[in-house]
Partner chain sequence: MKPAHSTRPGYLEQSPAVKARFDKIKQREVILEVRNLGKRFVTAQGEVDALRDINFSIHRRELVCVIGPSGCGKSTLIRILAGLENHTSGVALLDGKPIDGPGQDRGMVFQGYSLFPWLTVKKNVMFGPEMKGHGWEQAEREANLWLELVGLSKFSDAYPHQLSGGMRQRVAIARALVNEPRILLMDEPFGALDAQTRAKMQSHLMEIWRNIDVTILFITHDLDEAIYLADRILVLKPNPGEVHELIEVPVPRPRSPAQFSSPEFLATKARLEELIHPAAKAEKNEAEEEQNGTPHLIRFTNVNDNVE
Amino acid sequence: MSAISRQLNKLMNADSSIRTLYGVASFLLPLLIWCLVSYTPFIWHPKVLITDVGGVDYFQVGMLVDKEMFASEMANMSVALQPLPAGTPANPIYLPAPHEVAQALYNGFANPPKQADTPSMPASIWHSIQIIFWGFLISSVIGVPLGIISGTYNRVGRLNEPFIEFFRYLPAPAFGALAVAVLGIYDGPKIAIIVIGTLFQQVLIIANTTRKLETTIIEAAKTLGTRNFRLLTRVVVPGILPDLYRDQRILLGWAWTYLIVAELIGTSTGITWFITQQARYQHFDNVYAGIMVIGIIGFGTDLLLAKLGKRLFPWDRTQDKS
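Show me the one chain in the form predicted alone?
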């Protein structure tokens, strides 16, 4: 038996290594494409970075111009026997190179912003995290119990799910003006948009997860005299807990997708304010850095929750595939 156990452990470790390798490759491939587009002059590079203005009076060193314009001015200067401008192939300003984004990411945390009206990146991120936390917490406090009850008791589900199905198709940002009118211009409407965007999806998903619980378990519990609240707390919730945990991980990702729109409602705050301000000043390396921070935090949170789920529910085999 010990030999079989060792062999199984080797197979599991090999499978885990392969999954890790594919996971790393999924990030390296887009990064490789980005590097090729950024650092290989003969791949795209539709602009020319001026290094010598020559005889062109409106050119400036460091200026980006279209290749067609540069070629036209080269021809004009050649005909006029004026000094020729010089330049190197370059990408548009909205496509910075990876090292520029990495430098912006470092500067965002290490140095204060250059503009006085722009909050720092750490402060912006922390504010956004608070918006996500409170919005998803309120959504879960309402949506999880309602979803479990709807999935357990058919009459409750038939009563509320048709309206919820209708409401979930209404775009959450459409309620922005109403949320501002009711809750003011600060964080209240932003949290409300997160709640509206996740609550109704949450009820339906959790109700569906609850219905997947084997009916024989519920029938056996009822036969033994378990009813009402005890049926929910002693049978249904423990039975669906691993799947419920996984649903919440997915729904938390949905909450992050509503963040940018939510933070534009009322007073602009958080990482959205940082990104929009940097775009206004055409600091697109900072824009990319801000967007990447959102992805890093969201993905990192999901990885931590996945690791925690394996410890909380070691009997759930589906956790090994997540």
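Having seen the form predicted alone, please provide the structure of the form predicted in complex with the partner chain.
The following holds one chain only.
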């Protein structure tokens, strides 16, 4: 028995290390493409970065000009027997190289912002995380119990699900103006948008998960003397817990996708404000850094929650397959 399980573990470990390898590769591939486009002068590079103005009076060192314009000025200057301008191929300003974004990411956390009216990256992110936290918490406090009850008791489900089914098609950002009118311009409407975006899906998904619980398990519990409320707390809830946890992870991801829209409502705040301000100053390296931080936090939390899930639900076999 133990020998078999040991063998099985070995097999699984080998399998999981290969999986990790593929996982890393799936990140390296896009990075490789980005590097190729950024560091190989003959791939794309539609602009020229001026290093020597030569005889062209409107050129400046550090200026980005179109390749065609540079070529025509080169021709003009050689005809006019003026000093030739010099420059290196460059990408447009909206595509910074990987090292610049990495630098910006580091700077964002290590140094305070250069402009006084721009928010610092850590403060922006912290604000965004709080919005997500409260939005998701409020949604879950309502959505999880309602979903479980709708899935367990058909009558409750039939009473609320048709309306929720309708409501979930209403795009959450459409409620932005209304949310501002009701909740003011600060964090209230932002949290509300996340709640509206998450809650309705949450009820339906969790009700569905609850319905998928094996009926034999409920019947077995009944023959063992379980009744009413205890059937819910001792059988239904523990029975669906691993799936409920997975649902919550997916829903948390959705909550993040509503973040940017939510933060534009009322006074712009959080990582959205950071990104829009940096774009205004054309600091696109910071813009990319800001976007990436959202991805890193979202994906990181999910990985962490997945690991935690394995700890929490050792009996759950479906996660072996994922």
